[in-house]
Every structure is written in C-alpha cells, then in structure tokens.
Amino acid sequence: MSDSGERKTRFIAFSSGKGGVGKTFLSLNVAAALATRGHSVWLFDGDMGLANVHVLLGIQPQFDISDAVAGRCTLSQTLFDGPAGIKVIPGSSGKRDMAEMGTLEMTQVVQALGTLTPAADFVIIDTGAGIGKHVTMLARLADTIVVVVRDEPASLADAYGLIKVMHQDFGNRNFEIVVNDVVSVPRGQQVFERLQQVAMRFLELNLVLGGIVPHESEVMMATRRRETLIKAAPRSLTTAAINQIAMRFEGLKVDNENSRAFLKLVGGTARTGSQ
C-alpha cells in the first residue's frame, strides 16, 4: 500500500471452469512475461489441494501454503525464485484438508497475499476450476478475473457458469476472455464471440477478448522440458500472443474500491472466526 492507503499492486486472477484448458500454463508464461519486461511479479498457485506450478517448473519447494495455514512458515517464507525472476508461492497437491480449508484459513491466505512486503508490481493468481469458495475468494481479489476457455462446448458452458457466479453473486465486471490452444485466430474470435453473445443475453454483461493463443507444438516441447515457453521458444506465435497478454495486464487499473471492500469484508469474517 502507498502512504495514501492506496493499493499499487495489479492482482489478476486466471480461472476457468474446468481443468485441462491450459490456464496453469498461461498464468505461469505471463508471469514470466510480465518479469522480462521489467515487472516485480509474484505468481501464487491458488489451487489449494492440486497445485501443479511447481511441476511444470521441475521444482519441489521446501514449504508450499499448507505449511504457512499450518504456522509451521510464514507465507513470505514459501516463496521461490521462478524463471524470469518471479517469485513463486507454490500451492499444496494431493492434501484433502487443504482442499477443504474452511473460510477462516482462506481468509488468513488471502490478507496474508495483501501485506507481503515489499509489494510487487503484479501478482498473478491461478485460482482452482470451478465455483467452489476457494476459487471465488481469491477471484474477488483481483482487479480483473481471466476465464481462460478452449474450443470446446464443455469449456464454453463450465466458463459461463464461473462468470454468472462472479457477477451475480459478487458483482464482478471485469472479465477478459483468453481463447487457449484454438487452431486459428479467426477460429479464436468465434468462441470468445459465443460466450459474449450468451453473457450479454442472459446477464447484460460485456466481456473484454483479453488474448487469442494459437495450438503450436512448441507449447508441449516447453512443458516436457519444465520451461517457460518465452525461453523455450521465444519466436513462437503462442509465445507472441503471450506477450501481447502481458502488454494489455501493463495498462491495466488497480481498483482500490473493489479491494478496500473485499479486504474489509474478509477482515470481518477473520474477527468472527465464521466458518
């Protein structure tokens, strides 16, 4: 926070409705991004019971987030350098009680991501699939949520219901779509084009077509070999598409309304101990 209470930090929340559409790999790549362009970038892996950033890095971290819930660490004292100089704070895999972490100790995670020190430019948050609280919690916190979907009906409809949660539930706006792993950028614009016609329909919302990522080899070659692709293949077209992602995140507007009110929200519920 700055000397005037204002919140400088950018969170981004990269979600989706199921799994399997790319949405790790995208929050770690534009992460990366962010860093080789001068940024100061935290990626926290908000999937509480089957986090993976650690594994598409080839790394096992010596503490991840259960031990910080936990008090065995601090949360500042799970994090690890990534590739481009981020920070990683790794999630916990294969842990049930991390999965079902009741409202209290996701309350002490998310005031924990606000008060690490020094703030970072960015801090990108890949959220779990689905609607479960603890997606919508970390999502709430961030100054724009990005659904990521594929060309595929089962995507399409998984990444509606998020979005109508969001806004009907919580008031969310901010949306930008990302079209991951399409075979053609017209291709792309169809599916984003579907899923903006069904959302201005049925909820009178406009979403914003954050990134269309083209299908290229490349993007296997870089997660067999636990790289980023910016390193792996950095003339790529899907590595190209990633940077124009990053370079839409540099302009992006902190909204300091939405996170007073968040922050004071979870706060009330921390003093509570409500679960």
Ligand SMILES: Nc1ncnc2c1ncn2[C@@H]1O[C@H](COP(=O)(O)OP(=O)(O)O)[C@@H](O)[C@H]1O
Given for the second form:
Amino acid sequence: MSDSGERKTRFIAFSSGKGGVGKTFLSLNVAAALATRGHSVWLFDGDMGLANVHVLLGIQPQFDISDAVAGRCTLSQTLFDGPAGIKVIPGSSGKRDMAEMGTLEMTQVVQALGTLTPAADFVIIDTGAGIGKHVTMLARLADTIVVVVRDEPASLADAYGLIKVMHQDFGNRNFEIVVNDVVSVPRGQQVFERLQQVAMRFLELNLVLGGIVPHESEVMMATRRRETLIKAAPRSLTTAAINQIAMRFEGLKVDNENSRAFLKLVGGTARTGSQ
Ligand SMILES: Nc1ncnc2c1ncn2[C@@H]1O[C@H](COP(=O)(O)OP(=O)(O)O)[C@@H](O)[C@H]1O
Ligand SMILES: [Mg+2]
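Having seen the form predicted alone, could you give me the form predicted in complex with the named molecule?
Once more the chain from above appears, this time first in line as the rest of the complex follows.
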C-alpha cells in the first residue's frame, strides 16, 4: 500500500458465466506466467462450491476458505505454495453452505483477502461459474474482469449475461475477453467480434480483446502430471498466448475509484497476516 493509501496490488478476476470454459486453467497458468516473470502473485480460488485449483496441483490443503470463514483458521493458514512461487488460497469443494454463502460471509472473505495481500503485485481470482453473489462480489474487487469464452453459443450467451450484470448492476466498464480453446486465431477473432457487437448494441459497451488461446492437446497430459502447461509445453502456441496475456497485465493500472471503494470495505488498513 502506498503512502497515499492507494493500493499497488492489481486484482484480476477470471470469470465466465458458464463453467468448463477454462477459467481455472487460465487463472493458474497466467498466475504462474506472471510469477515466472518476477512478480509476486497470489491465486485465490474463489470457486465456493466446486473449487479445483488445488486438485489441478495435486494438493490436499489442511484448511480451505470455508475454514477461514467459519473461524477455524486464519486466511493465511490456508495458504500453500504453488508453481513458480505463487501463493495459493484454496477454495472449498463440495460444501453446500459455502456455495450458498451470504453477503456477510463474502464480505469477510473480501476483507481477509484485502488485508492479506497488500504486498502482492497481482492477485488472480478464479471466480467460479454463474452470476451469483459469490461471483459478483469477487469480480467487483477486480481492476479488470477477464471474461473467458469458448467458441460455443452457450458460452457467449453466459458471458454476455455476466457482462450485463457487472455493468448494469455494479457499473463495471473494464472487461477483457479471452477466447479460449480455439481451433484457430481467426476463429477466435470472430468469436470476440460477435460478443463485442452484442455488447455495443445492447449495452453501448466497448469490450477489449484480452487474448486468443488455442486448443492444446498437451493440456490433458500436463494436468495428469499436475503441472502447469507453461512448464510442460513451454514452446506451444498456447503457452505463448498465456505469456502474452500475462504481459498485458503488467501494464494494468489499479482502478483508483475501485480502489477507494475497496479500501472502504476492508476498513482502510492493511493488517498483514491477520484474518
Ligand atoms: N486451451 C485449452 N486447450 C486444451 N484444453 C483446455 C484448454 N483450456 C481449458 N482446457 C480444458 O478444459 C477443461 C475445462 O477447463 P477449466 O479450467 O476447468 O474450466 P472452468 O474453470 O471454466 O470450469 C479442463 O479439462 C481443461 O484442462
Ligand atoms: Mg474452474
């Protein structure tokens, strides 16, 4: 946190509306790419119902976010070291009460996250699917919302639904679209343009193309070996696309308006390590 009270940590949310489009894959790999480039990076698995960042990494955390919310541990006790030096805060999996968390609990999570991370360069948040409170409260924190889409109608429809809610209900204007798992770059460009046209026509909103990420058959093998793709296949086009996304984020500015609202929520103090 700087002397002016404004934070330096950049918050980036990966969201999508629809599940199964690559949020977790991209959050993890972009986080690892940023860390490899020398930044201190935290990855927060914000999927409150079906968290799986730790599953991808083959780790069984002793505590997860649900334990922190229930007061069984502090948020810092849930942390584990991920690839390339990233710090991972595991989400909770298969716990019904977490999937139905209310505003109060979500506020606690956001506060704890804010007090724990002032020294980080980046906090990457994998929000999980849907457009419920568990997603929107985390997405509101972000300096930019990365909307992950795939080349399929349901993904585009749900991405539009998410953008509409975040824009109309919460005033967000910064959306970066990442078209994932595409057969070709021109096809990814077309998918982006389709979403862009709809957002412009119905919301008068200009979307930014954050990246086009090709399908990569190595992903499955890397996942089985509990490795990030950027490590398992450093020369693949998909790794190159992920690195490009990471490099874009290096130029991302903290949204100061958002920052003030955020500071109000977390009480304006930075109590590192506490809950
Ligand atoms: N670019 C890609 N190439 C190949 N497989 C991918 C790619 N992106 C995602 N996948 C695979 O698609 C599946 C869904 O991805 P995941 O990150 O779990 O989606 P989400 O978090 O949005 O539900 C996973 O098996 C993942 O490994
Ligand atoms: Mg996921």
